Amino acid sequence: MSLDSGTKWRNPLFVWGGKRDVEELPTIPFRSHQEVWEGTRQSKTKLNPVGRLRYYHKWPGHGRTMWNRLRYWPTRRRVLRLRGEYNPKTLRAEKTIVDKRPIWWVLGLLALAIAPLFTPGDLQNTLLTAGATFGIYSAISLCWMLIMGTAGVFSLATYAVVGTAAFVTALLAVKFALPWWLLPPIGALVGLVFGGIIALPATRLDGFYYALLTLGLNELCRVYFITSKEFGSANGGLYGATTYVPEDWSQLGQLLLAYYACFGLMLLALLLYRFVNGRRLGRILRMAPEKREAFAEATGVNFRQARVWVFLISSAALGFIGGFYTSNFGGVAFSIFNFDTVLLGLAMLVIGGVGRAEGAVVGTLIVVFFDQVLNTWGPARFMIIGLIMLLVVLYLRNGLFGIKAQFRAWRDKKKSERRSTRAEKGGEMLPEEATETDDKSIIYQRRYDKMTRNHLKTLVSPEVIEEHRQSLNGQHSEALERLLIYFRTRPQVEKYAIMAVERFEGYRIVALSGHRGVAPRVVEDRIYSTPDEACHGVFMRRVQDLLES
């Protein structure tokens, strides 16, 4: 920077007759600090708002009822997750509902309970039939979610368990005229035995290989029941079992009874999911997620036994659903073993989100709506289901119910990138570094350091360098004093220092490591004859680093 020759700096210590004091030196024109600050902090970058802050409604006061929290029996989960705190501004006691999922569950189940009252007359039969099917398949998806989400066992034999229990109970009901209320318990016993057989390989196989085994088992069951005369190979299924739907009722009454019975089955499956996932078995398996089994086993967690227990409980529940399936439809068809049925069931879990009960229910609702209500669309409805499943797998991390967390993560990332890529005020951190930094104050510290460096670059001039060469100590001009203060406050890591090669004869510039026990690094091979020359060499290297930053 070239200076105005008319601007001089007068040394106030010259009158004392110092050895190296100079009366006048050229310096830069004076600029107000307020002018420098306002010109530096103003941002000319166009910024667009991204997202908004989270909003939680605050209720005044919490009182004694704050601590009397109801819990879901038999789990330890609270009905509402409340957080009591004091407002730092008003010092008023407040409470906040942190987790609103129970409220949405109550509203959703209430909507399903009163939905038959608002069905149009021309679509009443179709919607009520689809609603009964939705209840059964939701219960199956919830039990399957326990196996895949909670236990972490990728099993495709879910419909094999349901179909086997349904065919066995149908055969017993036809031969021995069993009442309908005995079929679900018998189906639960069949599912428990069947689940115990297929749970044994789960202790040895994992992932893709176990999925192939269970898929082959499902196909084996299909071939066996289709070729067996006892199970109705000539009729496409086994029918004639007793049902809980009275024959003398009207068609509307029969449909309503089937709808609410299947709705009750879904509620029982939801209660089982909460019982298993929210208690000891679920907590044990959450300690041993995928790729962390060795750590859980080292801490004394028997996750294999917990997985087997969850598998057996879910298989018994699936067998119960198979018995209910028979008592609801009066029999069972071979289509329950078809590969497209397995794929539709898998689509229910993937679309909603694996590991969440609400994902299983909503995913089932979407698939059943396209499959049962829009059956006049023909094969196009299966293409739509496949397209939805493909989009969810490609663009969503955890199904539809993972959109909220994924959007928040994307919004926070964009906000951090936008803060870190501002040309005037930012750019001091890489976008990915700013995104991964938890302490955002580091960004502002580096931003302030960047503003300081930009201003100090304007102070570097040949006159300032000459002033430092002539007068290392004592009072300096404002420009040189600001540069020296900034250089002195730098951290120890890679800070320049002087090392004596030969006492009073040779000096060398080194860079400190900043770590105890680690020797300094030699910066250059030049040997300075006096300490003053070495100090000026350190100053020049610092100035060079400042201009290159």
Given for the second form:
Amino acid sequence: MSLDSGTKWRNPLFVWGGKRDVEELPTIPFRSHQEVWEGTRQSKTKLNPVGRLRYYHKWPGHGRTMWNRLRYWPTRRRVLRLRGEYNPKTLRAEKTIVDKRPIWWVLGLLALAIAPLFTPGDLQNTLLTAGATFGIYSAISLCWMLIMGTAGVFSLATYAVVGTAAFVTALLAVKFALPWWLLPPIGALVGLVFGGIIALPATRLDGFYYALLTLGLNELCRVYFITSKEFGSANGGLYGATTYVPEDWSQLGQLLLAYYACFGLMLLALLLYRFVNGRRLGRILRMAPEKREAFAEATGVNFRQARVWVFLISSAALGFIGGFYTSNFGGVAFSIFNFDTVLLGLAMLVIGGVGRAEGAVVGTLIVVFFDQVLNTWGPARFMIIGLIMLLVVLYLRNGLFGIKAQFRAWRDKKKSERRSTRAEKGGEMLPEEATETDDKSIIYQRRYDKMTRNHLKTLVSPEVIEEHRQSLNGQHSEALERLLIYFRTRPQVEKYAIMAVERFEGYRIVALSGHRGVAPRVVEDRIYSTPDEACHGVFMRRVQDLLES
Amino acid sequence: MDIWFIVSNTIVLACIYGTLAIGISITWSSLGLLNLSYGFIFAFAGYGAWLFAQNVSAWGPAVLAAGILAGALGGVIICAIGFIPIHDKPNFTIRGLIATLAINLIGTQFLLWWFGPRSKNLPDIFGNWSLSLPGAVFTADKVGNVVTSIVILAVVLRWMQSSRRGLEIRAMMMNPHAASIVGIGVRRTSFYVMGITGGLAGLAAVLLSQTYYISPFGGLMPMIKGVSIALCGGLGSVRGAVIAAIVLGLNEALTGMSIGGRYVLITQFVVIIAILLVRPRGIAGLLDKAREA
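Show the same protein again, this time as the form predicted in complex with the partner chain rather than the form predicted on its own.
Shown next: the complete complex, the earlier chain at its head.
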């Protein structure tokens, strides 16, 4: 349709001499719907460039090799979890490592195994001693992680168990001159008995009441051992037990032997962790996490019994570690019962993340590094450890190893926030609604309708209304024609119609129900005297509705 | 003679332990926070009182007030660092426990670094007199301890029952969620609560320092005793805390008299475990599921 200078509409049928035709009418300049379309589709929020969200190495080829799976011997666990798939773009067969943690474990353990070869000469003494301490403490942390993470018993008496076992074995070793290899099994026995005693209240108390009790228990052990004469209250500890480190070796040899023995202890603890956490007991307990215990119980999971089992197993293991501690250092000091020792142990677990073996090991590494290697710093190093612990508790959901999951959750939250700011109201579907709609064409249809309405709103003007009043039928200007086509294509429900109250005398506007047999609804009281006036009234109502939508 | 000695010891211990335990109990029931940095607040208040006595005045009541104020300040600091950032995050109970433990570690090491390992002692607050009654001799610090702690506890409990702020705190104890809906802000109230309970810890620190010395780690034992008494009495119940303080004070006095001081902790734990096995939520604690969150 041609437009004359943007403000006048020329009737092309005028030359044919129609009855009520006018030659030209004022109208509005042409507005492209493309502008509304682009304006709506444009993103109003800043979009940050994001790379690939999950990055996997893709190895070419699979097929029969996918089924030749290597498994750890007594378990049915595969060495590496692989997924075979076809690349949708290249249609090439590819292998993906789903879980890369075994690789990191192997690399990390290898690094620890060869670390003594790379220690600088002047630091060898400090570093190897710290390494041995790290081995013992990470074994303790792993057993504690079983109690706290897997069993979900918030016990603070771990070091009390270790210390009691260490003191009892040291006393026996000194009194009866026991060989060093007998100390860890005896320690395990002591740990089992002690664990059995302190498991008694654990069956009745909630996790966190139990924490308070065990905190006191630790203090009780400390006071008891410090004040009792036979445990060496005079010289700050009990020494003189036999040790597995031969005295005729060179100092470096002794250090290396202790380092590798403690490393072996840590490997044993890792094995125990895997066998308790990854197998039946751990699965039963994962069924009954906090606040879902009633549900687990109702489904027949005896989680209390499983908890006691895990508790007893790890208490025995802690006792074993206590015995090993004695045979490693040739004795034990009272400082193992100190409140700060408990706090540092808790820091080890919390920094890494509760419920993960890697969290226990790496957390121990961090704490032992500050505690043993930087020991010239005095109280400052404890303050640093405490600060790390505080920051981890305040800002991380589950320690350092929970950062990845936390970051992903945060990114997903941000993404959905952005998505919801991009969707506007006004007939469009909101994102939550859209995901639950099966027929996705409805989403696009509503969006299209909204954009159409936005465009049509810009076309409503006094000129167009005046034009409609003058000529209801026949040719119209572009703007009016678009409005009328839109109004005509509305569905029957609540569509306006004209009802003759008295033929040629009175007409009124009604709204159709859209359902067969249901009478139309009277919209307004006003009665129009001619059909044309009523028709214009309907138009005005529709314009009104359009502007309000 | 013996009976009088036991009774007087029981009363003194029960007063001090009650002061500690009521503070822990109020914190737990109104904020849901188990404040394990109590030991730090305790030592902090002790050092505050010591600094005041050294630099300003050694007059007893002023030193006592300084200790209480320092304790309140410590409580407010803990609240700002350890409670405000995490109280609306998931798994708050355990997080709060660990956060306050971390603050305890940092704080006590800071005190060690700042004041050195040597312990300090405060001047005699209550003078140096004694009261002789037929059958027993009451020294100034014992009488002073009992009177002061009872008076201050009575004032605090009266304040909690009659004042606007006390009403807010009690509302938070009953139902923190509903309290926040009717306009009792958790954050603002938490500062009052931590201030009050910190002040109680400061009071206990100054009172105990009449018997023991002030050292960076000196707050540990009182904290453990306070926590176990609060636990035994039922976390959140003032009445239970008082009963438990009397029971455990009696236990301590009896054990100290009969089989010796080094077995005090052992008998204490046997008593606590026995009580908790019978009533898992303590003597006057609410039953399971009665108080959510």
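Every value quoted in this text rests on a predicted model; they were computed, and no experiment measured them. Residue numbers count along the first chain shown, from 1. The term rigid core refers to the maximal set of C-alpha atoms that superpose within 1.5 Å between the two forms.
A.B. asks: Given a superposition on the rigid core, I'd like a yes or no on whether A188 shifts its C-alpha by 2 Å or more between the two forms.
C.D. replies: After core superposition, the displacement of the A188 C-alpha between the two forms stays below 2 Å, so no.
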